[in-house]
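Shown here is one chain on its own, the form predicted alone, set out as structure tokens.
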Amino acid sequence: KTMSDVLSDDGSINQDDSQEDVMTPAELIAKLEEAWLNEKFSPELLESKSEVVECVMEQLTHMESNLQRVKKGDAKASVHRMEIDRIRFVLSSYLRSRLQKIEKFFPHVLEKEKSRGEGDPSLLSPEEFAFAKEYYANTETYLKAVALKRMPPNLQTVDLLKAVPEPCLDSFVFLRVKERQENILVEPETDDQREYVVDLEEGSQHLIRYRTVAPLVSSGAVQLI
């Protein structure tokens, strides 16, 4: 059987009844893998893909149900189980990467979420937002109990936005171009260099500063690898 056969009997997912966009199970898993690699290799926390996560979890439940109907000893059962385990690994790794970034950059993540414009995609899922707020509050409580209350009165406050380092957007990333891009402005790496413009051809791979391509990662025009 193909992955689509393994994942679903009808071979399609309608993510929103009000929309006509229909995604096959194989396309859904590809979306998850793309989000996973981008999150794994980007220095900053990316937009939440909670809808993809929810759909994948529903599909895993469906796959487990299908697996229960396979006869014992059927060779296909082990193949189906391996695919389920692989998808669970990707999903867990994706969510773990996001939680690690939230813990590492929590004040900046919350500030960015708070300052996003109306209609802009959410950086955090509701569960991640609750986790980030609780992590922030617990960190403040811990600092006050362990250190700040023993400091002079004028030093008993701390600005976590200044105390916690921001993500390094100037780090370099590998990427594969999914959609051709023209006139991408590349900043100089040394003082004696000038800015220059490059075209990114579809299918080409590059090593480039993350800040330069961050909007292209968000739009899906490039894939981090």
Contents of the next structure:
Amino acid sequence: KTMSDVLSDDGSINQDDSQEDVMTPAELIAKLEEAWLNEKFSPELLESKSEVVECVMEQLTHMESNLQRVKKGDAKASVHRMEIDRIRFVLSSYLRSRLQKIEKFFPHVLEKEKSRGEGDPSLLSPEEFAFAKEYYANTETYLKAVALKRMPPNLQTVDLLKAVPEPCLDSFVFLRVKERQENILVEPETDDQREYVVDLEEGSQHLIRYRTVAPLVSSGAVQLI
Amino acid sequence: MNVNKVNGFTFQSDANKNVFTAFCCYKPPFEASGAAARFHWFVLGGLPPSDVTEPRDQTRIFAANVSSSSDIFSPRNKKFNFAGLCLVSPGFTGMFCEKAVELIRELHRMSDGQLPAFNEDGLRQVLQEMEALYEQNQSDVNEAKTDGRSDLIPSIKLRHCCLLRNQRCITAYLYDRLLRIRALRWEYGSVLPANVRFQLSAEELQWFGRYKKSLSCFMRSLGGAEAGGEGLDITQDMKPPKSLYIQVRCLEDHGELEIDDGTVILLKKNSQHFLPRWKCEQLIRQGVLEHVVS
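Show the form predicted together with its partner chain, please, because up to now only the form predicted alone has appeared in this conversation.
Full assembly next; the chain just shown is listed first.
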């Protein structure tokens, strides 16, 4: 693989606080692409994957510096350049997806992060958390200064949790099953339907309501496509 | 069954004139003769009046509950029971919340995300209406308490509904504009073209400035503080890379551009260059360069 050519070390990546074994660059990029697709197609903001982001950025830095050492005009250089650009695109797109959802659902995202349990995984990276808080403060300050404080006394606040819509968890998503699942309960959509149970075979693809499979997306049992 | 036609409204009352059924929806029906007043038909639930005859005789609100504005808009032929009408104030020339809805419509008309100029006047008018409604309510509430005038309660509730609606419309107007302004950062970069800046109010420009700062702080921090790097500019790489280099034509003089390998290109109007794609993206979006597809 091209990346192993470009990397001058043994091509492996260490993850500081990971319980997994050392990942190869290919595995890291595959993880990035999975996170990217899941985030792109999920209606709600998914768990933060800071480790993946940091490792990919380190990877890109390695690749860039190795590229400097390649002789100019060497045909390999343009292929490596393309590889770097592609990875950077996926990473940027992933982070943009997240930022868009953070902005769109900002009061809910902050509420969820503030009220999560100690051991629960983070919804937001520290940088995203700071950004979300700033976005909230910026918007609230603006609305107050321009309109709310000029309104009658009993109308000077707006509950942003009520005013800003929540993500629609009932939107439909396409997915591919990575790990076989049994007895998934599918809730009825209308009053004349009944709930039913479905098995998800490995490798099969489905169009299903996000709400039904949300825990499977975070566990990695299914991949949104 | 009495049937009366008033300004396109058909309403019926039963033999006791207790329940009125109206066909049609929300609009000011008519002007009472002899008084510069308009009667507003609202959908009201609750107690029917016992002495409603000709609408123009009525000057007080009778119904007990005011339903939400969503009940007011009805498809044709859907009937609503209402128990009366109210004279809100003499000389009142329009519906409540009209100006607020106009603000919303102004934005709704530009559905492609364009930003019209900030409607300072419109905002001020809605806030003035809110102040007037509130003051009327304050005095009615006092009267209701001291003189036991419980018949004022429906109009108090009505004005409160209008106040909430105005608040909601104003916040929706302001917030939707912020969303459009946010999109400008992603479209044009941190420097807005003059003709776009012109459409923003001073406070909106402040919001934009804080948003920009917050975003660039975020981007710089990507990859972890320990990495000591410059982060990642995620406003670049908006499209998947298809080719490394692209042919561009310069649309205006833009001075010098340094590429990664140190070469300096002079961007003179109408000159054409074969440049790395990632260097050109933002300049293309800003209109400085044009991608030449041969």
